[in-house]
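In C-alpha cells, the next block holds one chain alone, the form predicted on its own.
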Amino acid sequence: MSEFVIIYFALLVIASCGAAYYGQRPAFLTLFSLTLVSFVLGIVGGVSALQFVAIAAGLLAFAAGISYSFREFLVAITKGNLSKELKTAPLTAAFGMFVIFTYAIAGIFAPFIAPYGEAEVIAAAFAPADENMLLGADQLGRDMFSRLIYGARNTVGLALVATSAAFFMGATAGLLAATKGGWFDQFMGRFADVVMSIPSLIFALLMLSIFGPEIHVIIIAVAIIYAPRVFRLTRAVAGNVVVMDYIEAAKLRGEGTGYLIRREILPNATAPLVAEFGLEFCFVFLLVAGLSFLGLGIQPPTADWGSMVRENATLISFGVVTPLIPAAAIALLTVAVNFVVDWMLFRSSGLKE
C-alpha cells in the first residue's frame, strides 16, 4: 500500500470524524460517502482511480470555496433585499455567477489579457505549449490561449446580441398579444406555431447558405428562430396578469396599451422573463457555436470557439486535448448560466416559502 493511499484515507476518516463530532451532518454524509466510494474504487481501479477521485474532489472543493467567497463578496457590496437574496443563494448559483463574471472580464478586456492578437502568427503549426504559449499553437501557428480569450468576446458577444434581438421581438409581440387580444393574438399565435415547426438548425443553415455567413444574417436568423419561443412564454405569463382586477381598473381609467404593459404587466412578469432570457441565451449560444463548427458561423480569422474546435480537431488523434479546451469553455458557460437560471426560477416560483 502506497503512502498516497494511506494519507488519502487518513484525511477522509479524520475529516469525517471531525464533521460528526461538531454536528455537521451534511458534511459528514458527504465525506463518509466519499470514503466508501473511494474504498470500492480503490479495490477495482487501484491507485490511479483513487488519484482521479482525489483530483475531482479537490476541484469540487476549490469550486465550492470560490463560490462561497464570491457569494460573500456580492453580499458585502450590495444592500437591502438584493443582499438578503444573495445571502440565501445556493453555491451552485454563486458558482454560475462567478463563471459569468469571469467570462465577462475576459471578453471586455481581451486585448489587455491576451498576450498576442487573435490572428497573429507567432510559431509553427501545432507548436507545443511553452513559456510563451500556454496552450500551444493552432494549425496556422496562432496562439491558442489568445484566441480562446478573444473567442469569449466574439462567441459570447454574438450570442448575447442575438438573444437580445430574439427576446425583444418575442417579448414585445407576446405583451401586445396578451394586452390587445382578438385577431392580433390569434394571428401572432398561429405565426409563432408555423415558425416553431421549422427545425432551427435547418432554418439557420438555409438562411446562411442563401445570404452568406455574415454577422447580421446570423443575428436575424437566430432572432427569427427563437423569438416565437419567447412569444409563447411571454403570452402565457402576461395572459395570467391581464385578467387581474387592477388591469381592468386601469383600462376603466382610460390608460393606453403602453401604460398597461410598462406599469402594470411587466413588473409582475419580470422574474420568469429574466429566467427565460438565460435559457434562451444557452440555446442561442450553443446554436452559434454549432454553426461555427460547421463553417457557417463567425468566419476566420476572427476567433470563435466553435471554429477552434473544428480547426484543431486533428490533434485529438495524437492524444492532445487542446481542441477540447474551447469545447469545455462552451460547456462551462452553459452549465453556469443554467445554475443561475435555476436559482431565479426557484425564487420566482415561491417554493422558498
The other form holds:
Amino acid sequence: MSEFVIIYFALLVIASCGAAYYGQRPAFLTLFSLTLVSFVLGIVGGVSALQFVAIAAGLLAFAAGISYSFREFLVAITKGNLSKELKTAPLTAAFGMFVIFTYAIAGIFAPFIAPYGEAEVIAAAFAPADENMLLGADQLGRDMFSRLIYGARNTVGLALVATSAAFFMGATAGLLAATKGGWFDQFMGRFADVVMSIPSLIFALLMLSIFGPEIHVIIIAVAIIYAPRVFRLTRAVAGNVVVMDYIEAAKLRGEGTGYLIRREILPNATAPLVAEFGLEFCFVFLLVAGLSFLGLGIQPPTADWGSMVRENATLISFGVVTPLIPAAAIALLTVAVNFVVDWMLFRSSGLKE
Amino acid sequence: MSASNKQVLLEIKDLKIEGFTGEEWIPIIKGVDLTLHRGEVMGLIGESGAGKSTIGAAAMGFARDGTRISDGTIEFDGMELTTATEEDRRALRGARIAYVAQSAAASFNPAHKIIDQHTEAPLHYRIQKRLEAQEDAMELYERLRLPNPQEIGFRYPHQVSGGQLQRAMTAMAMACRPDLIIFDEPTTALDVTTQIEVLAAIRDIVDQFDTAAIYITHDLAVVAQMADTIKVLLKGEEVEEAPTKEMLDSPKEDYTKSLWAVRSLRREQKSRPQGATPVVSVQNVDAAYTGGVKVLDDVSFDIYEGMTVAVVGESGSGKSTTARCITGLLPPKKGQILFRGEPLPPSYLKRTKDQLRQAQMIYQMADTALNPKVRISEIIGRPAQFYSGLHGGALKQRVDELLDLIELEPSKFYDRFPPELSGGQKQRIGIARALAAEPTFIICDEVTSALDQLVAEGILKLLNRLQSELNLAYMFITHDLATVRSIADEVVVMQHGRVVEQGPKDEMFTPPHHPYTDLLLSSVPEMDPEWLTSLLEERGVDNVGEAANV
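Given the form predicted on its own, state the structure of the form predicted together with its partner chain.
Let us now look at the entire complex, which starts with that chain.
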C-alpha cells in the first residue's frame, strides 16, 4: 500500500468525521459514500483510479474555490443593488463569469500574452511540448498555445460581432413590429418565417460559396440566420408590454414610436433579451466554429479554434490530446455562458419568489 | 342565530404566521385568536395586507408558499391542525373544510365540465357514487337557484356567467357537506346586481345545512348581511370582535369607526354654469369594435367646467368604451365629440398636441398604468417636458410641485420606481401624471375600485380638492354608487351601450327612477343587517335570479 493511498483514505475519513461532528448531513453523506466507493475502486482499478478521483475532486474544489473568491471579489468592487444581486448568485454563475472574464482578458491582450505570433513558424511540425512551447506545435510548427490565445480573440470576437448584428436587426424589427402592428407586423413575421425555413448551415454554406469566405460575409450570413429568432422573441416580449395602460397613456400623450420603444418598452424587455443574447451567442459561436471546421470560416493563417481542431485532427490517432484542447476551449466557454444565462433567466423569470 | 350555546368547531389561539422576504422571516399574523361555533358565520374584514386570507388559509391548516405558521394552535373539531400530518390535514380539505375563492373564473379548470369538477371531491373521498354525486350536484344547483339545474353542470366554466360560476363554486364547496366553508371575497369581482344573487344563495345554503363559515371581505355592507359576528383586522392584529348588530351600531375602536365613516363622504352638488359651452360634449355617438358588434348606441351627454359627471352601469354597459371614444382610441362610427364647442378629430393620431394635452386619463389599475422600470421623476416629468418644454431645474421644480399637490413628499419619492409604492401612492402618481399636462378635463376610469376603502376615500378627497383648486372637469366612470354620492354633480346611467337616464345627482337619487336605475340603486348593499332580507322579500324571494335580469 502506497503512501498516497494511506493519505487518501485518512483525509476522507477525517473529513467525514468532521462533517458528521458539525452536523453537515449532506456533506457527510457525500464524503462517506465516496470513502465506501473508493474501497471498491481501489480494489478494481488500483492506485491510478484513486489518483484520478483525487485529481477530479481537487479540480472541482479548485473551481469552486476560484468561483467563490471571484464572486466575493465582484461583490467587494461593486456597489448598491448590483452588489446585493451578486451576493445571491450561485457558484455556477460565478464560475461562468470567471471563465468569461478570463477569455475576455486572453482575447483583448492576446499579443501581450501569447509568446509567439499566430502565424509564426518556430519548430518542426507536431513538435512535442517543451519549455518554449507549453502545448507543443501544430501541423506547420506554429506554437499551439499562442494560437489558442489568438483564437480566443478571432473566434469569440467574430461570434460576438455576428450575435450583436443579429440582435440589432432582430430586436429593432421585433420592437417595430410589436409597436406598429397591422400589415408591418404581418410582413415582418412572414419574412422571418421564410428566413427560418432555410436550413441554417446550408444557407451559410451557400452564402460563403457565392461571396467567398470573407469575415464580413460570415458576419452578415450568421446575423441573417439568427435575426429571425431574436425577432420572434422580441416581438413576443414587446407584445406583452404594448398592451399595458402606460403605453396607452404615452400614445395618448402624443409620443412618437422612437420614444415608445426606447423609454417605455425596451426597459421592460431587457432581461429576457439579455438572457437570449447569451444563448444565441453560444449557438453562433458553435456555428462559426463549425464553419471553420468545414474550411469555410475564418481562413488560414488566422488562428481559429474550429479550424485548429480540423488541422490537428490526425494527431488523435496517435493518442495525443492536443487537437482536443481548442474543442475543450469551445465547450468550456459555452458551458460558462450558459451558467450565467441560467442565473439571469432565473432572476428575470421571478422563480426566486 | 345565537351560536354561543353550540359546540365549538374551530378554535385558533395566538396564531402567528411569518412570511419570507428573501432574506428574513417577518411576522404577517401577530397573535390572533378566533373561536367559531357550529353553524356560525364569522366575517373577517380589514384592508388588503391585514392578513384576512392568510387566516382563512390557516383555518384549513394551510400556510401558503413562502409563509409558515410559527406559533399558536388551530384546533378543528378536536383535531390539532398545526401538529397533524399533511395526510390528515388533506383528508379534511374538501371533505370537512371547503374553500370558495375570489375569482371562480380563475379557480375552475376551463378544460373540465363544471359537474365533473363538482363530483371530484365526493368521489375521491368515496362518499357517493358518480351518479349519486351528480344527482346531488343538481339538487344543490337547484337550491342555489341556478337556471336549468339539470343541465348547467354539463357546461364548461366559460359557458356560464360570472355570478352563476360563483354559485356553482359554492355548490361545489357544499358537495361533501363540510362543517366549515371559507369564503374568500366571493363577490368582490362581481357587479352589484349579480352580487345580490350570490349573497342570497350563499346565505340560504349556509342556513339550510347549518354550516359554519368564515366570510372574508373588505366590504362592510356585505359582511353585515352575511355574518353573525364580525372580526376587524389591521396589519395582522385583531382590532375588535363583536356580534354584527353591536359592531355596526357602536364600534369601540377608532380604526373601526374610521372604516364606518368612509361611507358617509358626501359633496354638495354644483349646478351647471349659465350660458357656458360644455368642456366636453359627446353627441349621438355610436361605436363598434372590429367584428361589427355595436357597443355604443346614440350616446350623448355634456360635461361642464369644474363639474364631475359620473358614468355608472354594470360591466359591459359601455362606460369604458365611451371613454375610449372621447380619448380617440376608438373612433366613433357615428356622431362626434366636441371640445369647447369645437369638434375633435375622431382618432387621437389626428389630434394636435394641445388637444391631447387638454384631456387626460387616470386608470383603474395603477399597476399597469405606470411603467415599472421608469422612475417617478420621469413618469411625472415627461408630460411637463413634452408639452411645456421644461427641462433641468425648472422641470425638477415642476415635479416637486406636482408631488406636493398629490400630498407625497418630493424628496422621498423623486427617485423611486412604481413597484416600491403602495396601491394608493401609485394611484396618486397616476393623478400627478395627468395633472402634469395641465389639462382641463380628466377621465377617471374606476380609479378607486382596486383600492381599500380608507385609501379610496383619500383619493376621492384629493380629486375633489384638485377640482376646486384647478377648476377641472371630471368624467368619473364607476360601478360603485357610494362613490357617485361622494364625488358627482351629474350622473349618466348606462345599460347595454345606451344612456338610460341622466341628470343632476340629487334628482337621480330620488324617485321616480328608470327601472334599471332603480335596480342598480336598490342592489347596493347597505349597512343595515336586515337589508338583504327585506330586499329579497320586496323582490320576491323565489326569483332573485330574475330580479337581477330585469
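Numbering follows the first chain given and starts at 1. Whichever C-alpha set is largest while still superposing within 1.5 Å between the two forms counts as the rigid core. Predicted, not measured: the structure shown is a model, and the values here were computed from it.
- Of the two rigid parts that describe the chain's movement between the two forms, a single one contains both Gly136 and Val309.
- Relative to the larger rigid part, the smaller part rotates 14 degrees between the two forms, based on C-alpha fits.
- Here the rigid core is superposed, and Val44 then shows its C-alpha moved by 4.4 angstrom between the two forms.
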